[in-house]
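Quick heads-up: it's one chain on its own, the form predicted on its own, in structure tokens.
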Amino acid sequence: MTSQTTVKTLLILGASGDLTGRLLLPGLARLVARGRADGLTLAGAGSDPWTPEQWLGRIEESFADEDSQADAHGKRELKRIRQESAYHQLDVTAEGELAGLLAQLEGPVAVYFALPPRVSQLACEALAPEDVPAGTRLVMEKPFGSDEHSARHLNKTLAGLVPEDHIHRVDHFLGKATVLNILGLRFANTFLEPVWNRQHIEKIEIIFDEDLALEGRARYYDGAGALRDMIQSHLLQIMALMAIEPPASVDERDLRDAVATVLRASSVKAPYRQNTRRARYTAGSINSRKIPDYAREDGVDASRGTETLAEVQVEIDNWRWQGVPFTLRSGKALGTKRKEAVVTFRPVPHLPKGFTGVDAPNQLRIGFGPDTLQFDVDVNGPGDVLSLDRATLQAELSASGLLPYGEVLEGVLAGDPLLSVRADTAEDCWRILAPVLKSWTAGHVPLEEYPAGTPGPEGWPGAAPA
């Protein structure tokens, strides 16, 4: 089966870019192959003097594992995209650049700002509202803007050129299948919903632990650094969908308004001291892989003190959340790849006498990429049966088939800002870590060291799976 998109080009800036050939470009071929882009134009642009067969080489690469696997009529539609395709060289900073060239190319155009944060606001200040054909969709990547007024005034430059509905802030972690994963868990299961509140729940962690270092991305993440990177975005919206109230539909207006009520209840707490923690990884070794030192890492200034692992501890002031501790994690380089969220009930409030073992709270786990299902149990035990043991039952959830840069994809060509940060949202998350960011500046928070390869500090709650 066959689509058309709304979009007829998609145009990427920074297209020699390392998110480009690595993430954007292998998204886009599994989009097309699966009959899911027909009739798309790719146009690439960049600073680098690239010559049309350097171009025409990233796209064969990053085309190549697609072009294998697909039917005649994906394989045609890649073809046709490699022909049609075309670099530029400009300066998208340059007054009148980039406006040439949106007036060169086929409308609706979809504009992908696979560029540094500064760079994109630059870009989008040199254009003015008459440069933007009508229907041009902006596409902004993560992180959006460095703080919460570069955020406002970037999204003010934005609301100048094209309508909110138009602007899409991705966020490649949360693919439509895991943001209906999370949603469908929750509100289909008449036995989860009701428990699903202070009275029931202890806490919620949240994790994303890498074992990649800096794989060559030294230029970006020195700048941002573990609390920028990830939580400011990814989680905070991951836990957003962990804690909204039921909407009326999963349409983009009802789920998005309750994302964004609860985001405008959370907040950190001080003091930062107690409820935030920073780390930077030292040497180590991670699966045989020597890692060295970060502040030794190729393109680092060590004096920036930036953190690689950041822990936050998020508190939700609303009725049904109040007083559960929401912990968000992310780092690099550690010992073991951990990506998931952990419920963790509170305990029976009594226990019958005659029972013996292990009495553990319950615990629902939903991994992310795959998507899967956990849930803890206890359970009477082998043999004796007034011995409790713990049983897990476990669940694959719904997959899309689509890499996560070919969902984002799919909904800025079709239009469809489901998976996109709303305005006030992406404003919200730079408010909710503001005063931690403040607090870290200052040196009020040590910055502590772990090895590359080992689960963190020592000491630190949630430094290994439970």
Ligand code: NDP
The other form holds:
Amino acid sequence: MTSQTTVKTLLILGASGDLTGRLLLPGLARLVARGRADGLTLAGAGSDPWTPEQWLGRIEESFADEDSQADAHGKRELKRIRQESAYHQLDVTAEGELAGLLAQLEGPVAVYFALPPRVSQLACEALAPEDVPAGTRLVMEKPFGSDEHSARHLNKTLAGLVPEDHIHRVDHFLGKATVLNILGLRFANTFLEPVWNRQHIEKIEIIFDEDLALEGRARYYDGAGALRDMIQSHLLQIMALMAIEPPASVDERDLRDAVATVLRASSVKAPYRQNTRRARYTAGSINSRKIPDYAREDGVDASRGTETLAEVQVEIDNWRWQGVPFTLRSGKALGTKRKEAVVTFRPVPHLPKGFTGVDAPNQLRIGFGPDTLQFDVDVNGPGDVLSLDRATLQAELSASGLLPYGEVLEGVLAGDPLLSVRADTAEDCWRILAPVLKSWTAGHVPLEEYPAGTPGPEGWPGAAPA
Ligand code: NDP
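What about the form predicted in complex with the named molecule, after the form predicted on its own?
Below is the entire complex, every chain and molecule, led by the chain shown above.
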């Protein structure tokens, strides 16, 4: 499949950084190799005095895998992009430097801010509206601000430069296929929608338990923690998709309106000691790999009390969801990897006398990356027809074939902000968690501990079933 992009030049600010080398360029490579970014020009920029060979070397390294598997068209495009790409040395925060570069590049340009968040903010403040040619797209990485106030300030700066639908606030966790898989399941099946509410659903859990530990990322992670890193951004977005009202279409406006509406109705309520939990891992082992105590890792300031596992109970105050708890949980260094949304239905009001065996509530589990579906039902087991047994109906859901950042870039290049977090939503996600952060900072919720490689502290509602 080949496609033309509306964006002519992709400018990556932070060309020498980790995100660019590890995620952005490989994501772009597959997009190009599959003929989905034909005609695109790539430019890199950074404050280091890199030679053209250094930049070319970085692209070659990131493109190598895709190049070896691409067809003739893909190989030609990968080669063309490499040959035409240039590196520009500049300080993006200095008055006029980024503006000067934008004036040289062939538009429309997508400017990818792969920069430390503070530098991105300063770079945007250094631009004036007349420096930004019509059609320019601005791509902002997470974290988007550090609280509601700073997110609002950044939104204001961006809104002064380009229209909202030209701003892409990246959420790489939710690829396009996953978003559409959730929507397809929810809204293309008549049997689900009538029971998708407080009358029939007891609780919904959205879980991202990693078996990876800190992996040398203390500089970023120790200042963030699990609540900010995962729940504030990614898990609230999944929750919203699980909870939205049926949209009229899956275009960006209908969908993002629906997401914003549900997040506006969402909050974490006091008492926070009961409705939120935080913990930090201690030394342990995962798959016979020794994991050091988080507090003793290089670059960690133990006195900060950064949590590596967080769980919050969100309530959605609307007609459909009143009283249904949404448990959002994410953590590192856990014994079992889990990346799923689990919907638990209410028990049947009356099980006819005479039946024996398993009588557990139905559960629907949507697994993410790879996307899967599992539905647990009680059926009459083999042998004794009166004895109920658990059966699981399973399906694999659609996969995109692109890497997560390839999906992000495809949306940016095509000018489709469907996957981008809208300004009001970015602010609301901070607003939802602000009281939790305040309560944790004040020490009202104890920081528990769990040995790496275990399921986390006992008794937490979102913990994996034994
Ligand atoms: P790095 O620290 O690895 O890279 C930052 C880049 O910014 C460097 O290339 C640096 O270039 C450049 N830079 C800094 N100051 C300036 C300046 N004044 N002018 C021009 N360039 C400048 O950060 P990451 O790549 O890890 O992260 C980038 C962004 O992506 C952050 O917002 C992060 O939160 C986000 N992110 C990162 C992920 C990851 O896995 N790395 C995952 C998800 C999001 P130079 O060295 O030349 O100064």
